Each structure stands twice: as structure tokens, then as C-alpha cells.
Amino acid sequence: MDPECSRLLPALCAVLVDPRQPVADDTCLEKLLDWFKTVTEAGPSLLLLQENPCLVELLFRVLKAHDPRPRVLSFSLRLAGLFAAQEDCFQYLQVSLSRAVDTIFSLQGDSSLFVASAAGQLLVHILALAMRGPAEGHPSPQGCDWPACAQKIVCHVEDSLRSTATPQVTQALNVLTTTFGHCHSPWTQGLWVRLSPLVACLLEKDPIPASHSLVDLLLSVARSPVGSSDCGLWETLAQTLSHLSPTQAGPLALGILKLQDCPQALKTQAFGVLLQPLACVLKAAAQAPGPPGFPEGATGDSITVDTFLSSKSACVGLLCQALAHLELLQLLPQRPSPWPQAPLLRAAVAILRFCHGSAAPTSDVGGHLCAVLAGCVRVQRAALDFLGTLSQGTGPQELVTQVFAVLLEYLTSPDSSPMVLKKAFQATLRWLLGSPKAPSCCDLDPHTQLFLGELLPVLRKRLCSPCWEARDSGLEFLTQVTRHWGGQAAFRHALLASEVPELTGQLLRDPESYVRASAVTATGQLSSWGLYATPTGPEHPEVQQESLFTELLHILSTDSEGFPRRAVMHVFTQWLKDGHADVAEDLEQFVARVLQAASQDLDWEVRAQGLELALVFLEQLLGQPGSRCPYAVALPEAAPPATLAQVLQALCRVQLFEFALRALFDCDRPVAQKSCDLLLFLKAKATPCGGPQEAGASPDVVSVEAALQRWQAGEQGQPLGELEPEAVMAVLRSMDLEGLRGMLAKSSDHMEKSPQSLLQDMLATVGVLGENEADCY
């Protein structure tokens, strides 16, 4: 530890234990704890405690205080846990910690969640380290050979599990969850053998206390080495699934299905629990009697039906939970097989129709669902997310047609909220991109083409919506689908026959900046595929491309909001990468005009993106479009001198040097960092071949260096004027760009964030330091 910090530490500890002194805020204490973590990781923690006895005194004076302040108590408990997690420090603190165990027990029930959590974690550290040594092997479950401190903690946990008070049961379960999650030594098997009967007894209570914490514990044990050695655990899990309510059982069922090694019967039971709510929906929506198609055991039981009928909040909560869990499960490699794709699709469509009011209920439960789910945005969002995930699978064409039909209902409906509409567009995109290709494998299948014919008029209508979120979602959808299908003949034909491209161009002047930004991105994508409509007719596409570039450049120069200007820079950068026709026509003029506009922008992200564009241009000139990382360990080989001379001259013509050098002294650090990286990349390319300077030539660098000094001093107004490549390279070689990059990598307030400054600030708050010792920052 720094000597100055050691000098300040006793005074700070005295402040923290003194109830009369004002306490630093939580942020300062968190920073202080982070610093201690860094110190303990860097060197011997025991030596830190021995050289700073004030830390030990702080820990135990706070633990023994009658009415400690919550934030100081939480900090002290976490600090004690930090030291107790290391064996030598635990041995040093053991006697005092053992005496303080009773206090830590009581702190588990503290009203402050931070204090209660820290107390539980400290107990786990004490138990784990107490069981090291002689008890490290396979201690008896009875605990006769357990250390006294460990025995005391386990007995307290046992008493808490027997308690009739739910908070005490919760505390015990949380301690055990952390223990089995972090401690994988053999003694944990004996601990589970000893405590599992008490845990199983919780299932006999009605209602089951602390069900959420019980689920966390059982999954923690199942994921630990104990799970592979205790067959009784699987039986306990099966019993728990059957005893918990449908809402409580869902997280446990998902956790079981995520386990690598688990009996198939238990996985089948867990999968049935997740499917039951959707089975109830299918049964309520069925037009004719018959099985819904889910695996055996997944039919909606009476408990699930009762939950649906109990209240709107219970019905909505159960459905949303089931949809979210099944969505996660769909993406996992260990998902159940066979996967019931078809019934899941039918259930998702049925839920969306119940919410939309287009379902025809055939039972009392169906009528109840119609009333409860009508217009429920929460369920609509969950069902649309789940439906989008199901696009990764396949299904009968009849079901796929139903999927597109219900999506079109939501896209068309004026009742769809902005968020639901956004989710409907996202799900539609996923289903479109997942649709099969035609037999020729080069175009869209007839069903998709038919749906496109219905979709594009809806999209056109949404682009004219008075709701800006609807316009924005429509543009985002158009951008994505064009990015993937811009080369598909059927899509191109359908899009060009609609008014969508023209409307997209009109939205460049939308009053809402988010919409203007999305319109910029969309028109850029359309133009890249030659799909941006031209007012003068298709026989003169070059006229529109020039006008689009001019319009986007106008937005970059004049738009009052940052989002559209950033979008323009991203489009221009992508155009440059893709070799867009408007770029290829006059590459240098394109780059020069864009950099000129970006250099005058007040938004640092626009200037930073300008440097990204400059780097793409430089790489293309060097013939290395794939080289993207200036931090590469092995820098690219130097270009031949003749080529390098031509490159430098081109960089001067587009005024890239002036743009980059000015950015090097930008007041926004990310811009300066990007500029530094760019110039280092160029310097590395030029250095091996000595640059273009002829023998005996002496470039005039005085004017350039003078301008740089003025810029560094904040006088950014004066331009560099016409630059010579030799002068620029001479200046670059003379600059310590590596040192500048290292300095820029540090945060601007790295001095003020030092541990010494933190201690000084905390002490200055209570007036312990003199006037001149405080860090005024």
C-alpha cells in the first residue's frame, strides 16, 4: 500500500466507527472497497492487516456496535469477507470472527438489504475457511469432527430451517445457496446429507415458505458436485415441481432443463410444467375436441386452469413467464427433443388472437381468456418475441400461413401500440428471412412473394402514420429486409412497384429526429442496392444518386440533431467500404467533402466516425481493405515507396492530414484516441521505407508545427493550408504518438480518482484534513 494511504487510513477508520461523524456516500465506500480488492489481489493481504491494525479494529468495532449505520456496516461486512476469503487472513482474524458470529447472525435480518446480503456472504466465507484443514476430506454429517465455528453456523442454519418465520427460512436458504455455489469441496456433500431432510420438510408446509429461495438452493446443489453423487436430490426436485404453484415451478423447471446430467423422467416432468399454460390456451381455443399435440404430461391440469381463472394479473404473469422460459429453452442446445414446434406455433398464434380479439372461444376458459387478454400489451410483446424465436424451426405450410396472417393483423391494426408494432415488425422480419427459397434457390418461394404483396401496402401506410414510433419501426424493418433481400428479384420487383422508396426519401425531412436518422439509414441501404426511386425516372439513375448524396451531405451540415448526422456518417462509411457508385465516380471529392463537413460538427461521435471513414479510405489506398485494427500486434508491412508517395499526396489532396491532426487535440478523448490510432497506423506504414523524401531535401515543418502548437493551445480556427507530404511525415516522425496514446488511455481524472485522493476527499468531508490537504477536485 502507498505510504501516504497508510498514513491517512487510521483517521478514516476512526471516522467510520464514530457515529457522530457524517458518513461518506455509498459511491465513495464502493470505490474504497474496489481499492481494497485491488490491493489484496496485488500483494499479501495478511501483511496489509498486520501493518494496518486500524482495519481489524474497524471491522470488530462496527460489528459490536449497538446501532451501526447501515452503509458503514455493509461496507465493513464486505471488507471482512474480502479478507476472510483468504486462508492466512482468516487464521489471523479467526478468534475475533468467531466471537462476532452471533452478531453476524442477527445482521442477516437487518432492514438494509445490503447489510443482510453482506452478512450472509461473510458467513459463507467463515464456514468455508473453517472447514479447511482437518475437515477438508469427508467429515461425518453429524458434525462431531467439524470445527466449533462451522458447527455453530450449521446449527444456526438448522434452527432457521425449522423456524415458522419465513424471513429466517429465507436467510438460511440464501446462505446454503451461496455455499453450494462457491464451495465444491467434499465436505459440502456431508453438509447436504445433514440438511436435505430439513429442506425436504419445507415442501410439507402450506404455503411453502420462501419458495423462490428454495428453488435457487435446489438448482445450486444440482449444479454442484453434490448433484452427481446424491440420487435423492432428483427425487426432491421432482417432489418440489409437483408441490409448487405453476408460477413458482416455472423457474425450477427451466433450471432443471438446463442441467447437463439429469434423469430423463425429471426432464420430461419439467418440460411438462413449462408447457401446461400453453396447453390450456390451445384447449381453450380448439375448434374441435382432440389432443393439442404436446407431449404426455403437458396437458393443462386443474391447478393451471385455476391460476388462469383466479385473476388477470395471475393469468398474465403465468403466460408471460411460460413464453419467456420457452423462448430461452428454444435457443439452448440441450432443449428437449423432439421439440413440439407445431403445437407451440398454434399456441403462440392463439395467444395473439386472444389478445387481438379475433379468437372464437369454445369454452368458459376461452371466454375468460378473451376478456382478460384483450389488448394486453405485456402478453402481446412476450408472444411476439416467442413467435419470432420459433422462426428458427420449421412447420407445416398451413401453420406458417397462420403465422403470417396473425402478424399482418397486428401490423395492420390501429390498436397495436408502438412497442407491439415494433415487436410485430421484428417477428415478421425473422419469419421472412427464415422462409424457404424457391426450388431454383435464387429467389423467394411463392408463399413469401404472396405475403410480400400484402405486406408492402401495410408498410407504406405505417410510413405515413401520425405516430413517429410507427414510422421509425417501419423504416427499421425496411432497412433490415433490404439488407438481406436487396438482390432478390421478387423483392426488388415488389418494392419498386410500391411507393415505399419514395416515402422513405420524404421522411429524410421528418420533424422527428429519430425518424430522420432511420430514414437516412434506409435510403442509404436502398441506394446501395439501386432501389432508391428517382423522381426523373429510372433511365437516369445517376441523377438521383448524386442528389441523394447531396441531400445526405446537407443533413450532415445543417441538421440540428445529432442522430441524423451520425446516421449519415455511418451510411457514407458503408458506401466507401462497398464501393458505392456515387463514391467510385470521384473518390477523392467524396472523401474531401465528407471530411470537411465532419470536421466542423459539434457532435464528437460524428467527428469520430469521420476518422473511421478516413481509416477506410487510407486502407483502400494502401490496398488493404481488410486491415481494420490499428492495435494489431504485428503491424502491416510497409507499402513500396512509390505507392506510398502517391498515397500521401492523395491524403493531402483530401485534407485528411489536417482533419486527423486537428482531431489529435480534440477536447473529446475518444476522438483524439481514434486520431492517434490512425496516425500511428500511417506512421508504421511509412517508417520502414523511409518515406517519400528525396535525398538532401529538407521539408519545411515550421509552419505545420506552429499550427499544431496553436491547436494544442485551443486556437483551432486557423487552417493548415496546402500541405506537402514530406512535411507532414517529418512532423509525424517527430511526434511521440505512442506516448500520447498511452496518456489518452488514462481517464481524464485519473489523478483525482487515485486512492490517496479518495481518502483525502472522504476525510475532508468531515473536516479531519487541513484546508490545503483536501483534493479540491
The other form holds:
Amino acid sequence: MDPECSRLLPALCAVLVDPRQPVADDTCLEKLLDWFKTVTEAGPSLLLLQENPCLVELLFRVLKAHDPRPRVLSFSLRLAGLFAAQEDCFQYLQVSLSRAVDTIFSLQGDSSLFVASAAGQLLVHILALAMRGPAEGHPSPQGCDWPACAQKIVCHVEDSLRSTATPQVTQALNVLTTTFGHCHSPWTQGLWVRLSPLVACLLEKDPIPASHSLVDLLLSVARSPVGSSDCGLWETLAQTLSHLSPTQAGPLALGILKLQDCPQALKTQAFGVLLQPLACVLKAAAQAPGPPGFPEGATGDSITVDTFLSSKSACVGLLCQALAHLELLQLLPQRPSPWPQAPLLRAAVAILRFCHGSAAPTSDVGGHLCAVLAGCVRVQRAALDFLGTLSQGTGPQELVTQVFAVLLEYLTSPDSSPMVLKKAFQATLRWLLGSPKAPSCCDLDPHTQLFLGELLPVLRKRLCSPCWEARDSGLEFLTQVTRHWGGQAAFRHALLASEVPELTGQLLRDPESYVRASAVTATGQLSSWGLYATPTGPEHPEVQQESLFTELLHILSTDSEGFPRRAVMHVFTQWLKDGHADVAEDLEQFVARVLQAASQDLDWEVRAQGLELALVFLEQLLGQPGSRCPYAVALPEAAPPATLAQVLQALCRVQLFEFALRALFDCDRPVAQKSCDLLLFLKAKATPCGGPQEAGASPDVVSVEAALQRWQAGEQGQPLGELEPEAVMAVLRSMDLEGLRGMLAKSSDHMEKSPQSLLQDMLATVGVLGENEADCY
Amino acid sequence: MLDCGLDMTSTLNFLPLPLVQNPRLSNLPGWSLKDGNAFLDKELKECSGHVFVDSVPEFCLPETELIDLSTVDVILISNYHCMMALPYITEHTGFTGTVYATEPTVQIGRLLMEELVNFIERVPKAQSASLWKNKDTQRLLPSPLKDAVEVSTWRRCYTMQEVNSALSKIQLVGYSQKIELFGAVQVTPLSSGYALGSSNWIIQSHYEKVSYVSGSSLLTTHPQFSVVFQPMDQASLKNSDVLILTGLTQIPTANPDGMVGEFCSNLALTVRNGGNVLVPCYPSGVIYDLLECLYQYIDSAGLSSIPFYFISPVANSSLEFSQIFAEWLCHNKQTKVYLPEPPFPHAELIQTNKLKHYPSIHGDFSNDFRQPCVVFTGHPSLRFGDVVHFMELWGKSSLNTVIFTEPDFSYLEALAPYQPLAMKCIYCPIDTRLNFIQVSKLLKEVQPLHVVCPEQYTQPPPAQSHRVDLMIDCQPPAMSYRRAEVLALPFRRRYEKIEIMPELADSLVPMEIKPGISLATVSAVLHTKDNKHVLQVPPRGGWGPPPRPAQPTGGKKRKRPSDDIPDCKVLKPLLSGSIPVEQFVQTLEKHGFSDIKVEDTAKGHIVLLQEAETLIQIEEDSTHIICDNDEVLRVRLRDLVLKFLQKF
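Got the form predicted on its own; any chance of the form predicted together with its partner chain too?
Next comes the full complex, and the chain you just saw is listed first.
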């Protein structure tokens, strides 16, 4: 710790223990902890404690205080934990703190969650350190050879587990969960042997107390080395699964299925728990005994049915949880195999139909589900997400048809809320892109083509919706589907016949900026595939047909909102990469006009994107830097490589230098950084070939440097005037771009981030450093 | 009488009334019975497989047989749609009572009636069909004519004169105003949030409260329906003994917000393709909502250059009325009334020439008419009004679209006489009235002891029998009624409030019989007039016979006020207290009775005077002296008993 900080520390500690002094906000204390963490991680900290007795004094006084302030208490506990993590520090602290263990016990129940959690963690640290050394190895479960401090903590945990008060039980379970999560030494096995009977006793209570914490503990133990060696644990887990209510058992089941090695029977049981609610839905939706459903053990038991019937919130909660868990599980490599894809699909479709009111159930449970789920947005969102994930697998054609039908229902329904509609579009996209290609050719299969025929009129209507979220989701969908299928003849044919491209063009003038931004992206994408024709509507019959480029450029120069302008820059960059026809027509003209518009933009992201575009242009002229952009199509590749001089001339003509140099002194750091990278790239490319011309050879250098200095001083309004390539190269060579890059790489607040500044600020807020004006950020 | 609505679905059985000579309609073939009998072919015409009555359209009136409407004292109107049958009742049944309604209800109701009368009267039709109504004939007709109920009571439209006369019987009321009805009950209109001036009613006496909830809306925070009226007053509905619930949404599955979205999208798509949009509508109500949505939407959809026409004989008045009823608007809109900015945006649409309104298609409209365009016009039944003309004009092109937004009529039935039709038909019913979820919340909030509602609300819709969410679910279950059913409301009037005159109250001497409870006997005359009860000081004279009324001094026969007081009977004092048996026996002995025996019974004691062969039965609330025809002895004993009791 540097001397200045050491000097400030006693004053700060005094402030923290003084109940009359206002304490800086939590953020400052968090930063202080971060700093102590870096200090303690840097090396042995015993000396730090010895040299700064104010720290031990702080811990001691805070723990002794009658009514400590929660945030200071929490801070002190965590600080103690930080130091206690090192053995010598622990022993040093133990002298003064061991009497404080009782205080820490009581702090577990503190009304402040920060304090309670910190107290629990501190107990774990103390226990872990106490068990180091003498008890290392395999101590007896009875604990007769355990250090006194550890004995005391374990006895406290035991007492808490026996308690009838749920908060006590929760505290004990949380301490154990942290212990098994962090400590993997052999003694933890002894600990589990000693405590597992008490944990098992909890399962026999009705209702099971602190079920959430219990699940956390069991999973924590199962993941620790204890899990792999204790067969009893699997039995406990199986027992817990069957004792907990369906909603409580869900997280445990998912946790079990994520475990690497656990008995197959347990996995089957856990999977059954997750599938129960969906099995119930399938049963409720069935008109007649249908095709085979879920595996044994997931047949919609009576407890799940009872949960469904108990209340709307219980039913919705259980279904959403099951859907979310199964969605997570599907993405995992260790997901159960065989994966019951078909019944899951059927269940997802059934849920969506219940929510939509289009299911016609025959059973009582079905009727109840219908009433509860009708119009329930929460379940609709969860089910659509789940259905989207299921698109990774396949299914029988008849089921896939049902999936598309239900998706179309949602896309069409006027009652779909904007969020549900967005999810429906996302799920539709995933199913469309996952659908198989026709075997004979590379075009879309007939089912997909049929679906497209129904989908596009719906999309068209959504683009006319008075609800902007609907228009936006529609445009996003169109962009995505075009990106993937822009080359498919069937898609192109259907799209061109659908009026959708014209509507998309219309939305470039939407009153909502998000929609304009999405329309920019969509038209850009359509145009890349030659699917965009400039619209002529009844609204603007007088407007001359102009190219999309001109229209987007107009948005870039005049739109009052940032999102559409950023979107335009992305489209232009993509066009440049792809060699879009409008761009190829007059490449230099294109780049020059875009850079000119971008350079005057007030939004730094637009300027940064301008540099991105400039870089693409440079790469196309000079060749790529390594594997920077492997997919970029280098336009001039077909033509013979231009000489450096020609390239530099071209860069001058499009005023790329002026743009980049101006950006170098941009007040927004990311812009300056990007510009620096670009100029470094240019310098690296140009220098080997730039031998003949030496710095200072051109008289213009002086004026260029003078202009740069003025820019640096903030006078950005000054033009640079005509530039000679030689002068630019000379200036680049003379500039310390590497140094500048290093400077820029540091965060802008690196000065203010120093611990010294933090201590000063905290003291300043309480007025201890009168001379230092408060400079809070 | 609660509300006075007119069932206009009867008009769907009639052929449309075209504004101009229409060869298609006039050349429809007559309908003949299966056996070829063609006696009805003048009255019934066939069009695309449907049979229609070729006559002036007729309306189905409220039930008039069940009760004698001349005995109805009061009609309470809840909104302008629910008063359309008023002229039939007030002008033709001997009705002499009063109708209560809010001012906007009356004004807009007048517009609706005026429009209706105008639509029908401007195309006079000579023919009036009646043969088909014969019960024996009607049985032979195809559906839906065969199943039409009470066709004999169907009536032609009223005249403007009848409308004016009916409206003159309306007493205007304001929200929360308390109106005494014959001293028996008080009625109060409350804001119901559904339409301009719409109300629910509270009917209450001192001890009973009945709420009548009809046509209410809770859409308060809706983005698209920035509810323009005062929000529904729910708090005043609390503590009801009975809540009569009616006028729920007719389309419980259609969310108004989604429907407006559909409306706008379909409108934009049609116009963009060069087609025209026809919106059959009433001249007030949903049209305000649609215009407000379109006001926000047309710019975003690039439709600013498309003309919107509103054609109705009362279009101008309707648009103007809505701007001036400040006290009936929600707070937001109220503040705008006092600003240069109009409360409804359609004023701006009119100022900027985007919305134009005309009394009919004749005159200025034909000069201004430009296509593609959007036309709002009536009548939503498509049987009369300017809409008939546009249906004929645009029906043949698939570029055009008709968008139904009023939920009152089945759109397929409305379209039937226009078939075959090339134009697109979109059904976007917009009904902002309460749906079942909202009703369930309302009932939880208001907690009436009993709910009374039409039978239809207590079961899922017939087409969706599994949707148990689409019915009223309350505890105790709602009492339902069906047409012409007589229902006894589940409460009895047990108490009446009685006023005590100050002089009488002054004379009372309460006695505390328990801490906090005092009693006083009151001797007074109960005076009841106009269902109000007053206790007055009795005429002087104590408990003796009543004083003879003073003879009139003059020879006039006119009664004086004191004559109103009825003759009082001899008033006996009231007794209280209990008889201690031992002391009573001692007293008897003191007065010479001997051989006294006391028996305990379940309810008290029996004192036996064996010698006198007399029995005194003393119970908590009664004492009987049973002796054999010895009145002197009985009186003696009675007086002894009375000594132990207090007299008032």
C-alpha cells in the first residue's frame, strides 16, 4: 500500500466506526473492497494488518458496536473475510476476533441482507481456515479432534438445523451450501457424514422448511467431491425429489440432470419431474388416446394436477418453470437421451392453443387449463421460446405442420401482445430456417413454400399495424429471413409478389425511430439481394424515383434520432463488403459521400462506424491485415493491384485522411481508438513501400501539423484543405500513433480510479479533507 | 323500468332501402312455397339463397304484454343506445311517468333517433308486408324468418314528432345526483365509463340498495382508447344487496385494442392498393375512438393524403356535441375543453381537411368525392342509410373493403342481401364494455350480496362450450333470468325509517336498561304520507278516551289539519320488570289469601290459590290469571300483580 493511502486510512476507519458520520454510498465501499481485494491478492497481507492497526481496530469496534450501520457492518465482515482467507492473517485476526464468533452467529439473522449474507460467508471462511492445519486429512465425523472454533461453528449449524424456526434452518443450509461449494478438502466429507442425518430429518417435516435452500445445499454437495463418493446422497436426492412439491422439485431436477455422473435411475426420475407438467397438459388436451407420450414416470400425476387446479398463479408458475428448465436442458450436451422431441412438440403446441383459446378440451382439467391460460402472456412467451428451441430437433411432418399452424395463429391473432408477437416471429424464423430443403434441388421444400404463401400476407398486415412494436418485429423478421433465403428462388418469388418490399420502403419514413432503424436494415438487406424496388405509393406520387442509396444517405444526414443513422452506417458498411451494385457503380463517390455525412454526425457510434467503413475500404484497396475480416470480398481483386501511390491518391480524393485524422482527436475515446488503429494499419501497409519519399520532403507537412494541433486543442471547425498523399504519409510517420494507442487504451477514468482518489473522495464527503473539493463521479 | 332498448336485428330480415333506383334489388325473384303457391311473392324476395321481406323495415319492441306499461312510473336510461324504443313506450302505451337520463345521453340519443327516422323516411316505400306474419304462414317460411319471435309486435319506425314528444318526457340528471322517487326510494346515476353521459344506477331505500350496472367500461389506461369519458364509478356500487348486471361485451374473445390494430392495418392495406374502405357505423360512439386512432396512425402509415368522409344526417351535430360536454369527459379531455385545443382530435382532422362530413351522399359530397377514400356511414345493419349506396357501388370490386366495427349485428347476415359480393369483408368488432375478467374484478371489489344477470352470462358461449372463463363466476352463484321470466329479488323490506318530530323527541325520557342502551316509551301518532313516516305528538288527553274533535266553528265542511289525526284507542300503559315470587306470595297472604302453593315450571312459576280455585301463571314475558268467572277477584289479583311492575 502506498504511503499516501496509509496516511489516509486511519481517518477513514475513524469515519466508518463513528455512528455520527454519514457513510459514503455502497458503491464507494464496494470499490474500497475491490481495492483491498487487489491488495490482498497481490501478496501476503499480514504486514498490511500489522502496519495499519486501524483496520483490526475497525473490525473489532464494528463487531462490538451495539447498533452498527448495516452497510459498514457488511463491509467490515467482508473485509475480515478477505484477510482471513490468508492463514497468517487469520491467526493474527483470530486473537482479536475469536470472541466475535457469537456476534457473527447473531448477525446471520440481521435484517439487512448484505449483513446476513456477509456473516454467513465469514463463518464459512473461519470454518475453512480452522480446519486447515491440524484437522487436514480425514478428521473423525464426531469432531472430537476438530479445533474449538470449528466445533463451535458446526455445533451452531447443527442446532440451527434442529430448530423449528425456518429462518434458522435457512441460515444453516446457506452456510453449508457455501462450505460445500468452496471447500473441497477431505474434511468436508466428515462434515457431511455428521450433518446428513439432520438434513434428512428436514425432509420428513411437512411442509419441508427452507426448501429452496435445501435444494441448493443438496446440489452443492452433489457437485462437490463428497457427491461422487457418497451413495447415500443419491438416495437423499431421490427422496427429496419425491417429497418436494412439483414447483419446488423443478430446480432440483434440473440441477440433477446437469450433474456429470449420477445414477441413471435418478436422472430418469429427475427428468420425469420436469416433464410432469407438460404430460399433464398433453393429457388434458387429448381428445382420444393419442400417440405415445413421455417416458414412464412422467404421466401427469395427481400432485401436478392438484397444483394446476389450485390457483392460476400456481399453474402459470409451474408451467413457465417447466418450460424454462426444459429449454435450458435441451441445449446441454448431457441432456437425457432419447430426447422426447415429439411429445414435447405436442405439449408446446397444446399449451399455445390453450393460451389462445383455440383448444377444445374434453376433460375437466382441460377446461380449467383453458380458463386459466386463456390470454396469459407469461405462458405464451415461455412456450414460444421453448417451441423455438425445439426447432433444433426434427419431428414428424404432421407435427411440424401443427407447429407452423399454431405459429401462424399467433402471428395472425389481433390479440397477440407485442412481446408475444415478437416471440412468435422469432420462433417462426427458427422453424423456417431449420426446415429441410427439398431433396431434388436446393430450393425450399413444398411445405415451407406453402407456409410462406400464408405468412407473407400476415407479415404485410403487421407492417401496417398501428402498434410500432409489431411493425418493428415484422421488419426484424423480414431482415433475418432475407439474410438466409435471399437467394432462394421460391422465397424471392413469393416475396416480390407480396407487396412486402414496398411497405418496408414506406417504413423508412415511420414516425417511430426504432421502426425507421429496422426498416433501414431491412431495406439494406432486401437491396443486397436485389429484392428492393423504390416504393411509389399514393402518399408520394410526386416524388421522383430515387435510389435506395440516396434515400438512406438522406436519413443519415437528416434523421433526428441516432438509431436510424447507425443502422444506415451498418448497411453501407455491409454493402461495401458485399460489393453492392449501387456501391460498385462509383466506389469512390460512395465512400466520399458516406464519410462526409458520418464525419458531421453528433452520435459517436455513427462516427465509429464511419471508421469501420473506411477500414473496409482500405482493406479492399490494400489487402487485409491478416485474418481480420475473412469474409470480406475484396473488390479490386479482379483488377491488378493498384500501386500505393494510386491508393493514397484515392484516399485523398474520398477525404478519408481528413476524416480519420479528425477522428483521432475525437472527444469520444472509442472513435479515437478506432481511428488510431486505422491509421496504424495504413502506416504499416504504406511504410515498406514508401521508401523514396522521406519525411519533410513536402512543404505541406507544416500546414497539416498546424491543423492537427488546432484540432487537438479543440478547434475542430478548421478545415484541412487539399491534402497531398506524401504530406499525409510524412505526418503519419512523424506521429507517435503507438504511444497514442497506449494512452487511449487506458480507461478514461484511470486517474480518478486510483485508491488514493477513492479514499480522498470518501473523506471529502464527510468533510475530513476540507481543502479537497468533492469530486464524486 | 330499467332501460328501453330497441332490437334492430329484426331489420336484417328485410331488403335494404336503396337511395337511388336499384335494378338489382327491384328485380329479385319473388319467393314461393315448395308446392309452388306464390301468394307471398309480393312480400318475400329471394336473394342468393336467402329470403327477405320486401317492405319498410320493422323493429322488435320491448316486451309489452307482461306488464301494463301505463303503470310504469319511472324509466331509467343508462346510455344512448338503450333508449331507442322510448317513443314506442311513451307515446303508445298510456305511459304517464318520468324518464331519467343524463344530458349527453338525451342529446346523442336524439341524434341516433333522428338519423334512424331520416334514413327510413327519405326513401318512402309504399309496400307494407303483413301476410307473412300470419302464424300459420310463418311456420312454412325458411329460416331465419321462420324462427323470428313475436313478429306480430314488430313495428315500423316512429316519426320525428313522436321522438320529440318522447324526449320531452325526459328529466335531465347529472352524475351522483340524488333523485327521490315518491319518497320510497332514491335513484342516482353514476358514471359508467362506456360512452358520453353513460350511467349505471343506484336504487336505494334507507335499508336496501340495488345497483343496476349496464354498459360499463374499465378501459382507463389503454394506449389506443385514451378513454374520453369520466371513468367508471365503482366505489359507489359497494354494499349492494342486489347488483343487476347487464350490457357486457358482446364479443368477449375480441380485445378492443387488437381489433383497432386490425382495423387500421386492413384499412391501410386496402387504400394502399387503390381500394376504398367502407365503415358502417353509428354516428356516435366507436367512431370517435376510430377517428382518434386514425389521427395518430395515418401519418405513420403514409395515408395523410387519403380523404376520410363521415356521412350522416347528424354528422355535424355529432362531431360538435362531443366537443362541448366538458363535465362528462375524463379529466384529461376536460382540461382541453378550456384550451384552444379541442378535446377530441377529430377537430384537427376536420381543420386540416382530412376528415370531411356531409349530411348525405347528395349535394356537396358528390362534388368533393375522391377515390380511394374511407367512408364512415350508417346504418350498421346495412338495411338503410347511405351505406346501402356504397355497398352497391363498391361491392363489385375486390379492391374495396367493408370493415364491420359495430358488434350489434351479425356481419354475415348484414351482408346476405348483397351477395354475391367481390369486395373484402373484415370483421373487427370493437366493444369496450366489460369482459368477464373485468366483471370478476368488479364483483370482487364491489362485493354485492347477490348478482342478477341474463342467463347467457352464466354459461359459456354456445360456440365455445369449453371456455368456462367466458362466464360470470361469483359466490353465491348469480341469479339468472330469461326472456319474460319473473324473478323475485332476494331481499325483503323489513325496516322503514321513521322521523320523530322535535317536540316529541324533547318529551322522551330514556332509561338506561343496560350500559349503553337506553329505552324510552313513545306515545305518538304515526303520520304516513308519500312513503315518509313521521311520529307526531299525540293529541292531548292522556290515556282516557280521545278528545272529541272541536266542532267546526264556521259552517264550512272543509277538514282542518287536526282532523287528519285518526281516533286513538284507549292507550294502556306498558309494563316492565319482574315479579319476585316470594314477595308476591307474602303480599297475597297480606291481602287475605291463604292456602297458597307455588309450583316451579320450566318457564317460571305457578301460584295456586287452592281455596279460591284460582291459578296465577307467572312467566318471563307474560302473566295469566285463570279464575272461574270471578271478574272481581281477577281485577284484585291483577292490581296486586301490577304493583310489582313499572308502568310507562
